[in-house]
Each structure stands twice: as structure tokens, then as C-alpha cells.
Amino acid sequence: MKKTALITGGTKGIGKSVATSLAKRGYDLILTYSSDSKIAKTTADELKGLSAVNVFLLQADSTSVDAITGIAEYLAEKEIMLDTVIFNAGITCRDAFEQITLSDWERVFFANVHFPVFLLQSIVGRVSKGGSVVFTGSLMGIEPHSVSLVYGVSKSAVHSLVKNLVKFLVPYDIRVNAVAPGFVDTEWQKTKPTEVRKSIESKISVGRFSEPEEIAEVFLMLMDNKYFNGEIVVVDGGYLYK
């Protein structure tokens, strides 16, 4: 019987790092994306040449309540059920503290705490019984982040959210957990300076990023192994060894 996933943020990145590798398996997947329809539209099609699966796209900003009800009416008009839920979607600023608006710090946890929050809610009938629910969290939610203070807040917010969600939906057989990354090769990343690069790695016991698909085997681990629920994985290559 064939499985499907709903995968916010999964045209880039760790998402679609984790929708390539739920492809492989043979689900069919709606992956949601922001704005770049073009790059959304290349990795669907290079996800149905892996596998004779369907892939549904959706246009969904998660800075918004809008997309939140186009989710929701769209599983409802389609009749679709979901096996798992990754809410990999999210945002940062990396505004200095003193120039952090009180609007950029809503927006941020808005996208990255409310958006996932409000959309479960309106579509937790819709998991199918057994299920699994997947957050992206990160490193900078545990560890002291100097980039971007709302990001890490809200990524700590993230991680309490997963553990506080576990009573929630024991009524459902819906198991949730996280995927707490430290550095991921993606294309943000690849952006970064050669010396700030070189910098990181140094505080990385195995002298590099992680590649997208390390972080999706996770993913799947957590999907697939029953006895996981309200934890918080973290995969940072022994960050901060020294």
C-alpha cells in the first residue's frame, strides 16, 4: 500500500534531502515551497524520475496564516491521508540584537514555532494512525547561537515543542520527535566565506559539514523505529570538541 508524506520545505535543502530519500521508498509526496517555483519544479521532476511516484506542489509561505488553511483545504479537497509530516520549513534574521525588530522577531516565530504548530492542528486527522511527525530542529537551539538570537530561541522553542506534543497526541498513535543538525553542506551554507568555513570545521571533531543526506538517514530513523518519540537527535559531527 502506497505511503505518502507531506514535506514543508522540500524542494531545497534537508528537505529535500528527506523527499528524495522517501522516494526511493515509493511514497508520494507534497512538498511545499516559498517562492522559487522554478527550483520547486526541478526537483519534482527529478524526484518522479527516481521512482513512479507522485509529487504535488504547493506554494506556501510559512510566514503566513493563509498557507496554513491552503494546506489544510487542499488535503481535505484531495482526500488525502499522510504516513509522516516533516516540518522542515523555517527562517532566520540575522539582524545584530541591538537592530532586531520586535516584526522580525514575530515573523521568525511565526514560521518556525506557529506555522507548524497551527497547521498540525488543522490537519492531525488527516495522520494516519501510526504515523510519525518529524521537526527539523538544530544545533543552534542548544548551543549558544551569535548569528541570530531569534533563531536559536525559537529553535530551543522547537525542541520543547516536540517533547510537550508527545501527550498531545497519544489520542491520535502519532509518535513526534526531531532532527537537531549542526552545519549541512546546502546551498546556504556553500555561500559562506572560505575562512568562516574553515573556522567551523575546526570546532567539528570530523573536520567537515554534514552532506543533506546524512540528516535524511536520520530522518528516516526516526520514522521508522516505533520506540522513538519526544526526542531530540542531534547531528553535529562532534561540534564543539575542543
Ligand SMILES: NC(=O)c1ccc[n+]([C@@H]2O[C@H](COP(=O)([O-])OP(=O)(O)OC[C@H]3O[C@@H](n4cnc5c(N)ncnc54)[C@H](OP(=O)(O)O)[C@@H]3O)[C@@H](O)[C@H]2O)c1
Contents of the next structure:
Amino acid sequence: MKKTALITGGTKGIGKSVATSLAKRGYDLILTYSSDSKIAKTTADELKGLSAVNVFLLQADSTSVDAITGIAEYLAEKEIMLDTVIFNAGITCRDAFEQITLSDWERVFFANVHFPVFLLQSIVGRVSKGGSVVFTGSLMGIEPHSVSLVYGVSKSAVHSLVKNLVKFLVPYDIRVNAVAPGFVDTEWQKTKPTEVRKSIESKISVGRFSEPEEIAEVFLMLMDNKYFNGEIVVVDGGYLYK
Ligand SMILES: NC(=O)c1ccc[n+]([C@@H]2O[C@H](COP(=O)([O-])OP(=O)(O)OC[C@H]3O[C@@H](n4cnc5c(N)ncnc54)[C@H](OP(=O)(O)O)[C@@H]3O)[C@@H](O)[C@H]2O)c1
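Requested next: the structure of the form predicted in complex with the ligand (the form predicted alone having been shown above).
Shown next: the complete complex, the earlier chain at its head.
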């Protein structure tokens, strides 16, 4: 029986790596992205080249409430049932504490927390029994974040959300977990200056950023192992243990 997964922010980085692993397993994929339609199309073509899967792209900005309706209507119209939902799209705001505005704070919280809550509420009936939801949390939701207050606090909320959702998803026979990556070599990190990256690497016991594929493997473990429920699995290469 063909399986289907929805991945928010599925066209690059961690989301793309999870999509690649699932395409290799023969999953049909619905991938959302924010604005880079060129790369989204390239990713979809690459994935379709891996195996005979269908890949649907949805431009759906997680900072917009309309995107929730857009995704829900798309699934309803096409009568799509999901086996897996990966809430991966996330944003940050790196403005200094003194400069951050209420609207910056609300924007990050909306994208990282409110959006997945209300999207899940809209589509929970489209997730098959025995299905699985996996969030992308962050080490910065556990260790205090030196760069963005709102990002760290919003990812802590994601971790708490996962644990709280467990009970609410029991009636649907859906499990929910999160992967909390440390530092992953994606576009998100590649813009950091070399000296900042070196400083980060010096604190990681394995001495390097992770590859997105190493993070994707943990998503698959959480989907496959049916005894994981309400877990936040940290994958940080031993950050601060050096
Ligand atoms: N990289 C890390 O070190 C790291 C560590 C811990 C947690 N994380 C978390 O991992 C997740 C993915 O990060 P990444 O490093 O894989 O990033 P990435 O390589 O920059 O990829 C981001 C993906 O999300 C999409 N996206 C960005 N903003 C969006 C929005 N507002 N609405 C919908 N989609 C959006 C992008 O689409 P467009 O290209 O169209 O913008 C792209 O598909 C985030 O939740 C992040 O907080 C990352």
C-alpha cells in the first residue's frame, strides 16, 4: 500500500533529507516551501528521479494563517490520507534583545508553534491510524541560545507541545515525537562567518556540524519504532561535552 508524507519546509536542508529517505522508501510526498520555487522544483525533480513517487509542491509560508487553510484544502480536495507529517519549517529572528519587537516575537512563535498546532488540528482526520508526526525541535530549545531569545523559547515550546500532544492524539492512534538537532550543515548555518562556525565546532565533541542525512536517519527511527511517543531526541554530536 502506497504511503504518503507531508513535510513542511521539505525542499531544502533537513526537510529535503527526510524527503529523500522517504522517496527511497516509495512514499508520495507533499512538500511545502516558502519562496524559493526554483529550488523547490529542482528538489521535486531529483526526488522523482530516485523512485516512482509523486511529489507535490505547495508554496505555503508558515508565517501566514492562510497557508494553514491552503494546505488543508489541498489535502481535502485531492482526498489525500497521510501516514506521516513532518513539521519541519521554522524561522528565527536574530535581532538583539533590545531591538526585538512584539511583531518579530509573534512572527517566530506563529511559524514555529501556532502554525503546526492549527495545521494539525485542521488535518488530523487525514492522518491514518498508526501514523506518526515528527517535529523539528532544536538543541537551542534545551540549551540557552546566545543569538536569538525568541527562537530558543519557541523551540522549547515545540518540545513541550510534543509531550502535551501525546494525550490528544491517542484517540487518533497517532504518535508524536521530535528531533532536536544541534548544528546541521544546511543553508541555515552556511551563512555564518567562518570564525563563528569554528567556535561552534570547537564545542562539539565530534568536532563538526552534522550532515542533514544524519538527522534524517533519526526522523526515520522515530517513525519506524512504534514505542517512541512524546520523545525529544537530541542529535548534537556531543555539544558542550568536549
Ligand atoms: N540547521 C540547523 O543547524 C538546525 C538546527 C536545529 C534545528 N533546525 C531546524 O530545522 C528546520 C529546518 O532548518 P534547515 O536548517 O533545514 O533550513 P534550510 O536548509 O534553510 O531549509 C529550510 C526549508 O524550510 C522552508 N521554509 C523556510 N521558511 C519557511 C516558511 N516561513 N514557511 C514555509 N517554509 C519555510 C524553506 O523554503 P524556501 O527555500 O522557499 O524558503 C526550505 O524548504 C527549522 O525548523 C530549524 O529551526 C535547524
